[in-house]
Amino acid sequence: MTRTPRAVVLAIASLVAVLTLGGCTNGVTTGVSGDPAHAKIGLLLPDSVTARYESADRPYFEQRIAELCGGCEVLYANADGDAAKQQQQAESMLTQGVRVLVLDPFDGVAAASIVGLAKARGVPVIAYDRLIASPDLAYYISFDNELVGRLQAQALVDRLSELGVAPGDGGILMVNGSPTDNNASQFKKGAHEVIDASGYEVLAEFDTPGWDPGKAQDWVSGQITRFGSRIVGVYAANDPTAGGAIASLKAAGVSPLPPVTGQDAELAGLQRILTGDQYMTVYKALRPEAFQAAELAVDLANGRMPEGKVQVDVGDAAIPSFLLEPLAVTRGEIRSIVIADGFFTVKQLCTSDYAAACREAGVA
């Protein structure tokens, strides 16, 4: 088993320190009684503004649970961007007798209290996609998030070079993710590693509350007023915030649009890439991620604890973890990566409004 460096979770280390969390290992137990063949398994997702949760994560997770445990029941809830609501949803699921919680936290620090409540009832918690600031996690499943940021920034810097835009010609706006999402801090860290070494100036940056594309749009509008033509590129941490940034650029009459990054290969983001409004996204194979979470949940419901592929440090605990590899996608890779993997079909992507762009890109 390999071990990831502590830098993987450096962004939350100081926050973890102020929490009252005991023990030097995660010490997970599975103390809920009952028939594991008819177990209740909780799935808690963080928000509704990110399309992937309802279109991919939830159905893939439920599909795999049904395949592995036909008698099991998935209890599902979405926090709608509200940490207090997610806490209430978790408490409700624990009251209903779930044997395992799979938790994608809206707020990775606040969600530590959910892990504490679950531990008191002998219910293991899998941190799904976003890390939770608790040493009592059973597992952590996500992607190499610093690599996501590096892929985004490298694509942006390379595109600016291709366009003949020199570092002295202008600078980059950074529309980062939510300040309550540990992943967002890792995306930002990876992106800064590339941008800071590139010579391009970061004109301004913004941590988007709740990943809200409307807030991203409003902020970018203000920066257009402030910097005007000095903006030569936009680092947007995911596709919805990219959409907000692009909407503000179009509203201001900016033409041609500067290259804008994204993440999650959402349908709208891919269609913007086809038309040239957005430059790139990052594809994360959500089926393997959701399937892995479901498989571990069934294992935990049956008292089994498989070994993780790596370990991620939270405080003094080493959490067994699975980190998948993300892929950068520009127009030329949509068919070979996104379509080939079955994430979307050509029919879904190439609706009448995008048929010509699909043909031009070799997708249809």
Ligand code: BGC
Given for the second form:
Amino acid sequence: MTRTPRAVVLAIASLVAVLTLGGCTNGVTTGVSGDPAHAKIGLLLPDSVTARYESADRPYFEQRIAELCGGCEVLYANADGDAAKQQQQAESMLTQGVRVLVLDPFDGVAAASIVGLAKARGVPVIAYDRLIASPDLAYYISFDNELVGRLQAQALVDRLSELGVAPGDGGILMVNGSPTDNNASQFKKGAHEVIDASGYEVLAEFDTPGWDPGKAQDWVSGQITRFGSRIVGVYAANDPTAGGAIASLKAAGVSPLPPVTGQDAELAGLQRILTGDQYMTVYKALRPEAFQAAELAVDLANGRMPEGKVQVDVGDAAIPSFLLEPLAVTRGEIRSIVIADGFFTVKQLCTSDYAAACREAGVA
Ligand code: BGC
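Next block, the form predicted in complex with the named molecule, ref. the form predicted alone:
The complete assembly is shown below, putting the previous chain first.
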């Protein structure tokens, strides 16, 4: 069978081996001249259908760069779910003389060509949150993404058994992430490990193009027509796709709603958890993720290459990496995890529509 690029990215995902070693600089050298105290640093993020990029990743990254390097300038672009657009944005940043690129790829295979172009100009690339299928990466910063999938699926099957739903009573719909995102295949792998061992059947599953909530919603509507009350739970890979799934279930008059998972602790996702529409989300501390990327970008701009905490293999190359821990959040953990970490304030979360639910959940 001929290997498609998609098969290749999946192969990379399954080959990714994390070794608890420090130490490799991966032979990348910074070849851009000029004053590092006035370096331009490029930040490229993948989509605008997910709140985190504009509300957390970008501001945290800019904040940390400003703290570490007052004279540095961050060039920012969002690809809006378009790999060709991201390629152009990266090329334009290289033309403008960026010293480092921090790249969260819309398409982890296509973005290898950006890494190649950058390398030719001596510009190191940090893969931010999503891995890129290139051995020339300077660093990779993300979370333990298979663990994200396991946490989501474990919460779902635990909830089903708590509700007294037996495996024979029905099955689960899986709304996975984008087929161009290496993280999505890792979330799916982790989730399958748990669901496949649980006895609950997967009725059907869907890789949502571009993580588009509207496409998730349309797909779930079709499955409700197909499976009706046999749907006892929905694995949704993040909060926007969970929102899409919940909208279809409500539109079809499904009541009570089956438990639905999510990820990102988006404001809308947390508010759905408070009202009981969504069962859980996964909290990923985005401040340390963005800060780590900013710190490494400033290091690279100054020709420094600190060791990674772990190594992640891309083909034969061991990429120095930093992988943070995700945490499962149901209603009972909103206060102790999300609010306690300062991700949102009680005031932001508990607006008048949610005041009663917040009191009930012990959040306010
Ligand atoms: C990120 C998630 C995000 C999704 C959609 C994934 O790569 O890890 O946090 O919800 O992309 O943008």
